[in-house]
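Quick heads-up: it's one chain on its own, the form predicted on its own, in structure tokens.
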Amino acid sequence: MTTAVNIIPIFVIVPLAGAFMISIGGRKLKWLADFLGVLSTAGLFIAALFALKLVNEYHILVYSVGAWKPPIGIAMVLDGLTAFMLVTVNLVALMIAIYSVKYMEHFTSKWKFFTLFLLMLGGMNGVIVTGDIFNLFVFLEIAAIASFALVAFGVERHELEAAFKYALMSTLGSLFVLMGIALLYGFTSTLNMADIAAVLAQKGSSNIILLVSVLFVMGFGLKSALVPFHAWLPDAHPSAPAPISAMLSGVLIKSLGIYTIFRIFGNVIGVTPAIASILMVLGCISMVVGGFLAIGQWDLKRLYAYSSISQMGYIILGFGIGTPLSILGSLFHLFNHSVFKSLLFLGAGAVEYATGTRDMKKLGGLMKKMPVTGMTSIIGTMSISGVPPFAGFWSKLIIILAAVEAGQLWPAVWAIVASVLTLAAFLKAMKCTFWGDVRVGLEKIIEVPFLMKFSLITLALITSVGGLLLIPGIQNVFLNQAVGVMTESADYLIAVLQHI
């Protein structure tokens, strides 16, 4: 086990000294960024496997920072949930790195770009791998300073627009969090989230926790974009280039707040009813509300980032609802959300580089001259409008049946309602964009080159057999642990401070 817990500090140290190398060597080896891009990435995401791997022959494993115990030192703990999120995110790094290597030749200093998107993982996997709150935000706001920079990167006057309402609204979010802490910290006069847990099991409820509590719920929301925290997004998003898109929606989001909710008030505050019933809120209003600003629009992947803000809502209600099938659909949906949503944009981002605009008004006929392109882009449609059998339906129907179970009616509607508005959001997206006749002026466009379809049909297999995680086998080693983590709370806080 010693050795073991090597592994932990990796999914950091890779991805920023992979940024550093980069930043140093990539301007004037043009190669450098495009090789040590795919490489970090890959590594990561090979890394992550062996994390679970680990995970399930050790359950829980904690590394201390330069040898400091904590909680005067900074923890890193890998449990199930830890893993979880590593494989998620570091296969949707991997598969946008891949693709990066020739999108991003329509930009200038490709070696910029991929410094900045391996800062951003870097600082993803420090939020996810962290048993420290404090270090939780330092890594936390790394990534989100990279993301920043990310969306302005084409330097035009929207996207400049857009990063900066961005980096306002998450300045705010960040804020919230940050206050929630020092006030967590002034109650409890410690920073590792177990030895937290332990503190508040001692002393109680407070009126301070519930502040705390509301503090992290508007912090986090605006990380993740949940209604009515969400106004950020919208723009953000279709801004970026195609692989940020892809990774602020895919991944970026999810990181920085879905997972944040449920590492803190499932291990550390835990989750009173009042907290309960809001979160289920926010993911109805999320779910429908997102839905109903998708349909009206007509720029693709503005289409594609108002859907997120619905998807968004499935995940949170699950976690809300609170039973051990709503968090395993709710954790199988946010895996089948950050490998269709990522398909979703990079498909976007696929017509735009070979159309040279996402204007579903100006596009149409594209599945003849791109088929790639538009049956990948369908077999996500599919999956995010829970068609059966791709994945997405089967992290809907568990998220439905749960709520339906647990006595919560109304919520199942509301998630039925969702995923209908999101069906006729994407059957016009797709209607528009590559069904009918090909348009004037786009007679002679080409499919993308071959890296970009690479990612496309990688990601649009996953999709299309993800329900197979639900097999005994594989959902032990992949989803149960996780699940496991959320609903055994005490199990956490036990594990993590025997090593302390």
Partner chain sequence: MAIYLLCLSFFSVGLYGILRKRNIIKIIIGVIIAEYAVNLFFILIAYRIEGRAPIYSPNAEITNMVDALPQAVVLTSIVIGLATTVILIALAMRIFEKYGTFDITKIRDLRG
The other form holds:
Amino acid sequence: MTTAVNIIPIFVIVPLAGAFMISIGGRKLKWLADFLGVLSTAGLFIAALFALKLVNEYHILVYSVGAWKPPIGIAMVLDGLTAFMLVTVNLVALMIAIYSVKYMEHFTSKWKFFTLFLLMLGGMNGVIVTGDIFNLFVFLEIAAIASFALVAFGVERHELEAAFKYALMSTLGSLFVLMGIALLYGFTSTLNMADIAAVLAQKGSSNIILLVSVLFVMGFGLKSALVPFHAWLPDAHPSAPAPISAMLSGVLIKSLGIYTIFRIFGNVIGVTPAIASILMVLGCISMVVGGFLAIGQWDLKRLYAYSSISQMGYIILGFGIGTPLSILGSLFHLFNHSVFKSLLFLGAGAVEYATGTRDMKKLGGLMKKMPVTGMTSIIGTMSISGVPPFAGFWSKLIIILAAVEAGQLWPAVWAIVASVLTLAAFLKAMKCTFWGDVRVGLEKIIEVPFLMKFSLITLALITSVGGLLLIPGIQNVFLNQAVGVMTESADYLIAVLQHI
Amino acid sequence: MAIYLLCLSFFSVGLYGILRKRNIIKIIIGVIIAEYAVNLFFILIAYRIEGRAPIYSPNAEITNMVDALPQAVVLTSIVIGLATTVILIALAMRIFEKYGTFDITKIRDLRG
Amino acid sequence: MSSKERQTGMSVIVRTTARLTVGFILLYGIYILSHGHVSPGGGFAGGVIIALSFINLMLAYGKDTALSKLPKAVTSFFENLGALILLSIALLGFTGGYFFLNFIAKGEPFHLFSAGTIPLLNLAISLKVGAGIFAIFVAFVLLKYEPEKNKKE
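Given the form predicted on its own above, what does the protein look like in the form predicted together with its partner chain?
Every component of the complex follows; first up is the chain already shown.
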């Protein structure tokens, strides 16, 4: 339709090209990894903003790879939800790339890190952009396999054990997803997501669709660490280097788990009441169990990882309720959680960088020594535990209000309980780490370098003013486009199939 | 119908290996078996009765070909399975180097 | 000395057989790869067979001989080169307006020089896969065991 549509494959091309170029030249040229890593993520972030502008102009854009029209060829779709996720993922990726330039210096072979990082980013962007269900599986595996290697990056005892556990669970999840795709293909004879939705609407419901839904909930639940499937997350996320912890907790579980659940259940299979109540129950269990387990932790990053499980519960709960207001809250919470959880993990990384430990029993009084890290971490804490006026407060408020409005009182109560639990866990973390007197042995530490501070401060600013995204004018541009995709899924189907 | 059930029981064998075995290598073999079961299932879904292989050739008359798309898809899935297996084996070798054992009940520094 | 024997590889029978067959295996891999668009086969299968010829060499003659034919850095370079060639052919499709567009004339079906970009893509894939599988094998062979003392007790 327009030449602007050519922007869609860029999101896959740029990270992959960057990854292979770093892999060729990074061993010899030390600056190449930093340069290409930051440059390509910056370019991707700008492209994502441009994609957001395009979505507001054209509403939905479809790109057919190799000029093969869907449903025969692979389609790439750019709609509100896609643009929303692209902005979120690439914003966090840019901040983490800038942070890693300094942080990864005490690891050997930084170029391997950036290669895997960009491969993972390419996989995530591919999952978000594609409109073909098997293509989605392939990109999902690219991102997942790159992340296994990144979790094991330190090659120490704990890293390896965590990575093995993560790889095993994630592979199991992928197998369930692949089996679901096989059944879906057997039932509908097509792999294009919009076409599947059209065929399903024509054929009516069947027991096979129920089985497929269960397989997808299991598979993507394993990827997004909802509570019965969460065992790998608290090991894998803390074991990785801090930028990768931020990437995994901040965006990977969202684009591999949450986004795929949103897209497949919202636009392809459709949410039946049974699935909606399963998702709500999973969400409530995740919120409360994750919150309780977080309180008991003494490892800073492990505490953050458990609270990620809890916050994933909010997002799934919002999706399960299914009213436009709750989906708005859910997506807004997704964005906020990406920002403040990566901020918190980067803060924990800064503490580890400066002091060499992340055991809360050995830390204390860091506020006096590292004011920037301390302040940004406290902003992140207030945002995640829902203290007004930070962004986390508004998204939690919307989810709770939506639950009450839809008549789901118990989920609303559990959401409030989980919020209190989160506050307790994070107050403990902040008290043990940043407040109080400086511990013996920590007198000589200094603040982290400028590039690391830059990422921390930018993310803290975004989460402080994140509530502004709810101002009607901005909300229409950013959030409502994404909500519209979920609530009017027929539009998605028609637009992709007609492919103007 | 029976062949689908056989395929699912094949998958269950793999799942049993993953969940019940204590040796890391046996667990990896379980993963491989489960992967092959899913791939086989995908191929079986595409089968037509009395169908022939989807090879397009110049002088043969093409009748009753099985569905070609799942075969391409499964080839991709096999490649992904190769990558997953390789990374699992590499991790297992490194784990043996650090812990000196393949027994997962002894590799428990972390508690989930 | 058993360690010296291992360095020079396996027995004479194996080495002779390997020397005679390795060229044919390589040639067969190239055949599978170059006819990928007209008959079953293609980049992945061809790449695996090409890698197998080097792996055979390594099994028969020991790692030093194989690595002198195809050093580790070269393997890694070829692997990345394959990926970059694939990506740039896909990008060249933009000359016709679409990513991955088959922009070369298709020719007649069932001829060796036909099907536009597909043989080139097969070539790129076989570089990537062949180098990748050989690199995996080399990595598994070269990994040195330095068992740590169990610190836990």
